[in-house]
Amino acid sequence: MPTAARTYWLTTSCRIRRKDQSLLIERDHGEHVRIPITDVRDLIACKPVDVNTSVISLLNQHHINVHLLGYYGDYTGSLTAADTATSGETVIAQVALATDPERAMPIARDIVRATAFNVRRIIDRTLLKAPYTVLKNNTEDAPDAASLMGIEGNFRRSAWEVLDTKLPDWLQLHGRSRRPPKNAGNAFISYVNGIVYARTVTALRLTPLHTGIAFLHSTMERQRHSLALDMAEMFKPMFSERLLLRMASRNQLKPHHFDVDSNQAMLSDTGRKLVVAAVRDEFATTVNHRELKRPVAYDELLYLEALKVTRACLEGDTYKPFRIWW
């Protein structure tokens, strides 16, 4: 994983122009910012951006992706560089693994279990012990990926109910709602989930894997990065639910950080900047890796997970999905 470059977050509407081998960020209000292209790993645009072909050419030369978040903060798409890392040999092996039910189903099952494990770890180990046990038992006999996702959905509903008991009334989710989120809690979760998904796409595109070939989510369905959906599921609780609980307990989130009307909600400009700063700091948090014997940033965990999937495809390693160990 390139260590010199980093993710840049565009939290206000801007125009991106090329200035030699740099990006020039032009904002209507505020100073222009010049960023050397070699300092950029990817861009996450939280507000509308304007780019031209000269910028796209420079981004493409350096294999830099631009991820776009929509009006409600959900992931809407990416401006991706030409595929250079994907290898035919790896894709053939990936397809062989993903289309073999006897090998793909255990991976899908473990992804669901690892996701539930992480959700329980973040929200409440005691109150979610019984739902987690039910999920483990039911996934054992699930015949296909659709059944696994249904079982995970039941567990998630229990988790959201427990999550609500730890939040102030105005931040409670009352069930998950998307596009648009119906309340402030859902707006927060959708926004952070979109960022995690975007960062997962970048991590996968650093490997020879194809992002559209997955084990749990339907392959290439609606032109999505299905493998990013698989991987992001395990990491979303570590950022979305954890940050929501932490910022609520520290009284950092206020009603004015959200624009809410009768049936929809979204982060306000000040709320968006606050949440982006919190997510950015969280991605930079480090933890001692048990196998590598060195500190790794949460951000790097996404890339390491993508490498594990690569080894499962090419070398036949048993894939063990990410579980929080600290």
Second form
Amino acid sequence: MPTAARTYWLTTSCRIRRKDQSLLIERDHGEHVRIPITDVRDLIACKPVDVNTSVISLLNQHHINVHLLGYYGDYTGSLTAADTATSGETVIAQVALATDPERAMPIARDIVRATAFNVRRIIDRTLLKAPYTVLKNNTEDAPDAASLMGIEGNFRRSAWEVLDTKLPDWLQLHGRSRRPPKNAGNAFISYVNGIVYARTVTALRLTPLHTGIAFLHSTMERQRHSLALDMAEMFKPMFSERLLLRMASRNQLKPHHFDVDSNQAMLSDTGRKLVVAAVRDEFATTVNHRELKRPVAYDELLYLEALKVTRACLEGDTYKPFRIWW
Amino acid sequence: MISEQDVGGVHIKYLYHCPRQLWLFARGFRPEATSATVQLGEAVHDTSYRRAHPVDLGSARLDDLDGNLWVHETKSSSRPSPADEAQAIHYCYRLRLVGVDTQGAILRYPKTRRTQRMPYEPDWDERARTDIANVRTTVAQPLSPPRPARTRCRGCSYFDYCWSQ
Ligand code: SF4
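Alternative state: the form predicted together with the partner chain, after the form predicted alone:
Below is the entire complex, every chain and molecule, led by the chain shown above.
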């Protein structure tokens, strides 16, 4: 992942215009900001934005994606630059791997296990020991991806119960709800998950892989980028659950950061800015990489993971899904 | 998989530097051209050589061919390498194939202000043909070539791909 370029977050409604080789971000209230195009890796639009064709063509030239988050903070889609990285040879290998159950199932199983490993690592090692063992055993002879996802669902339910015990009443999830999230805790998780997913799409699009051909999630299903769903899975707890726990315990989240009514909740404007800032800082946090022998930022881990999948497809390497190692 | 005409300067360079790099490149996988090294290479080209006459031979693209038929290449590394030489020989061969009687090549290393003159030698055509054949066999291998010692990988844009687990 390039070091010069980074993710820009648009947290208020704005218009993007083109000024030579720069993007000019115009807000109704507030100063205009000029960003040289070479500084941009991708844009995440948390609020509605206006763009025109000259902006699109500039973004396109520089292979920059704009990810759009919807009203509830869930991922609604992307303006993706023309696909130049995908290589036919790699995609053929990817299809061969994903459609051969003998080879694809172990990968799907490992993704589920790595995800559970990471959830347990973030939420509570002791309390989730038993459910994690159950998951490991049950995944052993799960016949297909659908049953793997069922097993993961059971584990997740235990995890959310444990998570609730560590949260103040008003932030508890009481089970996961999406579209719309039913309460503040769910609104938070949905929002951060959406961002992680969007960033995963960007990471994948830097590789020669096809984002629609997956191992665990059905290929080309629903949101199309099924491979990004597979990959984001392992990283979501590291950002969503972890930040929720941290911000709750530090008392950084307040009821006014959410707009809540009887059966739905979403982040308020100030809440969204707070959360975006927290996620952005978290993405920039670095950890020492054991093999590369240099510090890598958390969001770079997404790209490195995408490279691992590429290697599995192209060279038949065993793919070891991401587990938090520190 | 790859025809003789499709073999270009980059293939030759990678063949010498790391066969694995060549194998990956030929499969259409181009890691982001964002490493500082690549950017430096472009900057060196942009700034150090203004009145150049680039020549496009399809897959091979040379920086400059002067009036006396010398091929000029500007390099961002500080020292000549076998890969640089092989690349120059390849360009001369390709030019001779289309009827340009090159006198040889001049490699420039602005970083260290070195210049390497390589007058044409009769065995070059043979060397160039061998390199092309080697590129084609390397690329055709079903399995990827192993990684060389890690010290060779410095600055390679495939580094993260090859070395992270
Ligand atoms: S990183 Fe090393 S092994 Fe990989 S392609 Fe580059 S030089 Fe070859």
